[in-house]
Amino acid sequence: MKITDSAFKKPKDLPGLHILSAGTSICAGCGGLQAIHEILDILGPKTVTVNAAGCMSLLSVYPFTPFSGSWLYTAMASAPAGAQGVRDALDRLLATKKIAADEDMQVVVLSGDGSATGIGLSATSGAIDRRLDFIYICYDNEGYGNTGQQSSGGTPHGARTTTSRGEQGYCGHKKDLFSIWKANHPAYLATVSGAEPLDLARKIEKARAIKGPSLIIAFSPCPTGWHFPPQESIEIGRLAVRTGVWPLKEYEDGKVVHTKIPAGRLPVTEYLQKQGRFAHLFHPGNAYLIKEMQADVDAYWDCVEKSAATGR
């Protein structure tokens, strides 16, 4: 599906109403919730959401749930396995004609980066190997947000978390989950941001139409863990794209395509200075960390430009 074939060509084409009910206990300004709102609006109410333990578990407080479709809670590591059971059950009901084709539902996994990059990674790999027909959504808030923003496999280098309080912040490096998942050859793979709703809508529209495993990584600014005012969540999402920190791209048929290349990229400081988790980088003696981050971003986009020029 090309963008020209998409039903979402301009902002007014986006759904006007959310199908995920309001009034949940999620933190104000949650970028993950914003992305999930937009994703579920495109998928519609005929969904079964298999929710791995994490921030979004707080959406449903027994016996209430804001989901218009069905919702299933699992342990952090087992959501893809749970999705397999749900998909198998639906397929059996279809095969025995106990439900009609128009009663079928889209199976969706919802997990944070802690599960996606570590605890649940093997289950996800197995689901891709089995060619499970599902959509996996990772809301990436770059830490274990539900338990206090401890470092995860998604935490960027230099960020301060509750388990990396040193003057240099987190000493590790953010796992390239896109490349890890790409190595498993899913049917479709994409990065999205709630601050870029048209790009997000087109990708979810495509994932919904594709048979097999589709995986979505959603940029999810976290006011509580990243230390910024809730009202700035969308601005931080936009800055992540404009500085090149969060590339918007997709993988399909063995090819990676960048769906939005930032023209006149802003320096990473525009993004970093908005967040308290990076405040220490602006202290004397830490300028080298910002230079390293800028160099990493520049190297990434230099590689993208060279690949575009050579066609590789």
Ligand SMILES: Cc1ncc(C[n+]2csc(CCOP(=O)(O)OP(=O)(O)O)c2C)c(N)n1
Second form
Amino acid sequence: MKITDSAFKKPKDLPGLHILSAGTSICAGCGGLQAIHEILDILGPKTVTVNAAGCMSLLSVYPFTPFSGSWLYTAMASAPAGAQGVRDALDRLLATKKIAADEDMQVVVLSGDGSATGIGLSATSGAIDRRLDFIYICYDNEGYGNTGQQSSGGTPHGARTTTSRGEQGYCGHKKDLFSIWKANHPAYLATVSGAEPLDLARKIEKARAIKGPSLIIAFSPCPTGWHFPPQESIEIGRLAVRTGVWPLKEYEDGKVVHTKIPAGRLPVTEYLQKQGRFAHLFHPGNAYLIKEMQADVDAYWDCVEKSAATGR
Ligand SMILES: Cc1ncc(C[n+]2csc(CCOP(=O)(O)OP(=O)(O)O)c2C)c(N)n1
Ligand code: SF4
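For the form predicted together with the named molecule instead of the form predicted on its own, what are the coordinates?
Once more the chain from above appears, this time first in line as the rest of the complex follows.
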């Protein structure tokens, strides 16, 4: 399915449904919630959400839920196993004609980066190996948000978290979840941002159409954990793309394609200076960390440009 076949060509093609209703207990300005709103609007109401413990498991607090489809809560490690059970049950109901084909539902895992890059990886690996037909949505707020923004496998080098409070911030490096999944030969992979809704809609449309295991990694600015005013969430999402910090890309049929190459990339400082978690990088003696970050981003895009030029 080529992106030119998409039903979403212009912003006015985007649905204004708000399938996920308002009035949840999630923080104001949550970029993860914004992306999930947009994703569910494309997937539609016939969606079963299997939710690993994290911020978004607070969306449904009995007896209230903003979901119009079904919702299942699991432990952090086992959402893909839960998704397998739901898919198997649906397949059985279809095979025995207890439900009609048009009553089938899309099975979706919803998890944070802590589950996706660490605690839930082994169940994920098993689900991909079994070619489970599901979409794994990781809202990446780059930390264990629900428990107070401790460092996770998704935390970027140099960011301050509640477990990396030192003058240099987090000394580890963000795990490359896209490459981890790619090494497992999934059906489809994509990175998205709620601040780029047209690009997001096209990718969700594709993930829905392609059978097999798919991953969507949604950039999720987190005012509470990243320390910025909630009204700046969309701007931070845009800056992540314009500085090249968050590449928008997809993987299909063994190939990675960048869906938006930022022209005239802005310096990474434009993105960093908006967030309290990076404030220490502007202290005397830490300029080298910003230089390293800029060098990493430049090296990434040099490599993308070279492979586009050579076709490799
Ligand atoms: C095995 C396990 N360890 C720790 C916890 C406590 N816990 C609940 S939610 C959470 C944070 C999850 O982080 P992430 O997956 O990134 O989602 P977010 O909270 O950021 O939405 C943690 C550590 C748990 N539920 N299970
Ligand atoms: S802590 Fe961050 S990711 Fe979690 S709900 Fe609040 S803004 Fe969203």
